[in-house]
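Shown next as structure tokens: one chain only, the form predicted on its own.
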Amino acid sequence: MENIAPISWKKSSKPHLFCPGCGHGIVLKQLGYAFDEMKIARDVTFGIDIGCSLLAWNFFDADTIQTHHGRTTSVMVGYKMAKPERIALAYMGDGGGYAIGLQALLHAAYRNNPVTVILVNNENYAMTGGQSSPTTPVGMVTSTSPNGKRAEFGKGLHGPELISEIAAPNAYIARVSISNPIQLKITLKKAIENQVKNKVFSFVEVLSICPTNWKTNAKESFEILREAEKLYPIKEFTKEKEVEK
């Protein structure tokens, strides 16, 4: 019988269906570099959410689960209890995992169940125009914040620390950036690594560019996102302290 190599050993890609300069894309690819590293793409079932994380359907020699918006973290919690030995991934934006999602989401951290969250945080409901979402800074202009989102309906949800607070001690909670693949590709592996071992859950955000949206270039999209940084510090959380990166 001909020894055929698994496929995510091929050199062959293929493009992302993403917006030119979308930040999903630098998220996934490193994603795929921590699947081959730990040679895990037969274990993952990749469960996706409505909106531009769809676009990932077909991205990963991975089995993949569409959800309904706001509903992948529960399906994957629910997919686990009946395959508890596959690697359960759920991946979202801000609004599909802190807006429509946010109860599943903090429910599936306060139980430990042992899945892995990955929510990307681009500021904005993306797909659907660019609308404002619960990450939204104050000051932005989005379709629906036309003259800039106003102080009265908060500054940002900051997510990993409002999970952290009822999270257990041993879950591994953390947000990155895309302006350090490195480091994203390293905490995307730390979280799948925590479900494989710990069997308890694990959470990270990781803040991206909306180009399209936000109707800038590359370097005026660089430059909004370090001011995201600044707004959502980059760190891992523990119960016992947090430690910055």
Partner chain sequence: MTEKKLLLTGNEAAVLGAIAAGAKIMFGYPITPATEILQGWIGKADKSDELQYLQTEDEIAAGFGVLGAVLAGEIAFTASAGPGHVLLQDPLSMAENLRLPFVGIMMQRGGPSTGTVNFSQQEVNLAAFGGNGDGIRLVYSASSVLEMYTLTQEAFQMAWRYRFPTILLGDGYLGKMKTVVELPADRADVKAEPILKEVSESTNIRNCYSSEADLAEVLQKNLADWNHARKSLVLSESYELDGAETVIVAHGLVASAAKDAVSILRKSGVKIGLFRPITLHPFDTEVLKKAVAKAKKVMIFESSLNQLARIVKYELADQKVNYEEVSKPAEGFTAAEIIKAVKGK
Given for the second form:
Amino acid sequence: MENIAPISWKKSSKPHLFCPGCGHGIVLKQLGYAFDEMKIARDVTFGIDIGCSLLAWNFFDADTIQTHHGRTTSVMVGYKMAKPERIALAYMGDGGGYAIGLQALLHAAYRNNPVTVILVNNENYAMTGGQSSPTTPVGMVTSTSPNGKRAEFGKGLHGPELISEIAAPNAYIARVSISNPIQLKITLKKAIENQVKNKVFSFVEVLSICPTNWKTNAKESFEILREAEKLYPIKEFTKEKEVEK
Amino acid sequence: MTEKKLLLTGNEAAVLGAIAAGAKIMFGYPITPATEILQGWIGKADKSDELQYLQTEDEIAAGFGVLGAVLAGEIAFTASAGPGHVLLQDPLSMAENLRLPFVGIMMQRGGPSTGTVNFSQQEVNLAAFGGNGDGIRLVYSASSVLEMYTLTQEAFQMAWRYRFPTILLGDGYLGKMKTVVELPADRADVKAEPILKEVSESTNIRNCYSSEADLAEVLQKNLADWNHARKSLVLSESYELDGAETVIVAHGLVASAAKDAVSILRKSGVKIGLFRPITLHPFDTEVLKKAVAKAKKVMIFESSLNQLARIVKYELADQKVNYEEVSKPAEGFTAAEIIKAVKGK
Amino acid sequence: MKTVKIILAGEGGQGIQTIAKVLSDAAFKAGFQVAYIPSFGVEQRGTPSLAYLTIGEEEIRYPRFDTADYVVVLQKRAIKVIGQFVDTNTTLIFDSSAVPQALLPKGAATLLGIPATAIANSDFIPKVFNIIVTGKLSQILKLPKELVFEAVGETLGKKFKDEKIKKANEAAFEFGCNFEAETDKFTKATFTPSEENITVKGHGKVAQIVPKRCKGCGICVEKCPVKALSFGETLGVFATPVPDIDLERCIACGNCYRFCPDAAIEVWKVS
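Can you now output the form predicted together with the partner chain? The one shown was the form predicted on its own.
The next block holds the full complex; its first chain is the one shown before.
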């Protein structure tokens, strides 16, 4: 039993509340290892949205606060203003971050507020049973798009692309996927480090899977994820780097 | 006359009620326990050329979308719950100011905050008095799956006839429970016309006034219309009130459990009856006054902290009443629990 | 028919709601009054699944109740939620191959055991275990058999297009209807989640598997590049199989461990 679970995981809350095969577990495991390696679990305040992300409310041995749907970014911005020495993380889904909470997310990025937002994108509203979300690809069948998402919709809300347009050059913005857990951990660490060292905004979108609402087995889940990675490219959007090039 | 017997959930019944009332557009955002109204409507709209839907980015957008469609003369509505109902106070307040017909079906869930998704009666204050106004709003409370159908129609009918924002309260149990209903064949006859009329003389509507007097004039007129309409709006059910020494007051699903309790207690000789307000605002005060005149005790049962009791006590302010309040915020009552409370055990 | 109150409890995803839905549809078709409400909540998938069902001739106004005439419990973890519904008139029905009889709440009038999981696994296919229970319950409640099976077909819908699945369901249903329930000698409950961690050593590697955390998602099996993992006999927290590991094949790449969302598996090299 060397390293089976991150030390920063709260053992008493396991098995956790996420469904069998849920991508949140993979994200939160790598986030846990990031906490462990950076030795910051006790310095982190972890804000959690409503949606499946709410099931992480007691996931870590760190201070956590579950806020309202779409409001986690705002709560963590306020918290960070009052306690600049803490590491403020906001954890949410694509519904919470890109629909009801988009305004707050965009403005926190625009103001370069020193918080780190981690958005897990599973392309649907999962907690309420699989409705269409702003990232649901055209054609995907959900309970609010029973004939497939209509073709007249746009190509899906591309959060990191949108945010990087308005964010300051030193904000760290990236998209990763749970298909590469090591890259996921490295990216999460970079985003947290950017808050700690540079005291600016950072944002990571993590492409994930939802076997319960997609009604997929493990193999099929990762096939859908591969399609998602084509629609939503895995990359860093940080402008400073582009300038360097 | 009944049309057909069906096995339906309350959420499914609400969708059928809205269609029967002639609603054409639904705006909404997923929220338990009201999501099935949005899903059910979309299921119907996808097979129809007449019905439209929009899943918005939040409840505020849904509510204002309804107002836009209503201004254009369409019969539109939204459905939500708890925190979504809170966000809908913004568009509801505009509807109250401008006397726009607005129908919201709210499946109450435990609060405050995200609370629970299951059951509650804690959105009575919010529905009736939630805006930054005085609450010139019509509020219905459904107590059965059948009423999710009939009162949905009533809500559309009255909203468009009197132009008060109108809320139908259900709850999570009612939304998710499946039971046998016989839908009546008669339909609400809702007549909608554009409020922005697009005729040669332009319509200019504002909700912001420069002087106290200007706003007061509007508020006085709204209040006068409200008081005038009261009698035509109020609805209530009286059950076994003849000779009742104890009068139970309860609404929604709590009243359904209370009805079971009353029928059991009556069989064992207890002189007890039930007054069930169907409209919580305005309130059927005259009927309740008669019921309590000879009663020894009024017992108010509710799944909220005195939200119904405050309304009842205000309405019966000129009566001498011996009250007993049984409040269980965000928890349901079974008939057995009510019987126990009545017997004082 | 006097009004009967039935509570069904099991693991989420086990098909508890399917049983309740089938019985309520059939009772409706038979002309009875029905009320059915599932338990639901934000943590619905991590907690036992519960269904309240009331069937009778009189109008049913309220869907919940305090005590039940029939309490049906189909998984061990669900035992803790049924105690409150049992009184001295209750018939307690349980899957004797999955729920240890000794752990059941005391005081019920009658105990009826159906080793549905064991029978489904040995005689049919594992998935039809709830159809065996449905058959038995329809017989206990005296609901017309043909109406109940019709409702099974309507509920399972598409799956019935596969003739093999349809046949298995038909046979399982028929079996359930005719099954003589155990009343004193109960099958031993072997289909229960394992409490013990599994440690496997060999070929210079150690593997650790934690059934108490494994939810049987199969991601480790899918992500193993050398097919060293396959589902075995041991059951995890949701009573689904946990993986067996073949250390001869295993290359200790760490994929299973990195991808496991539940931190239920790890392999490391030893010298």
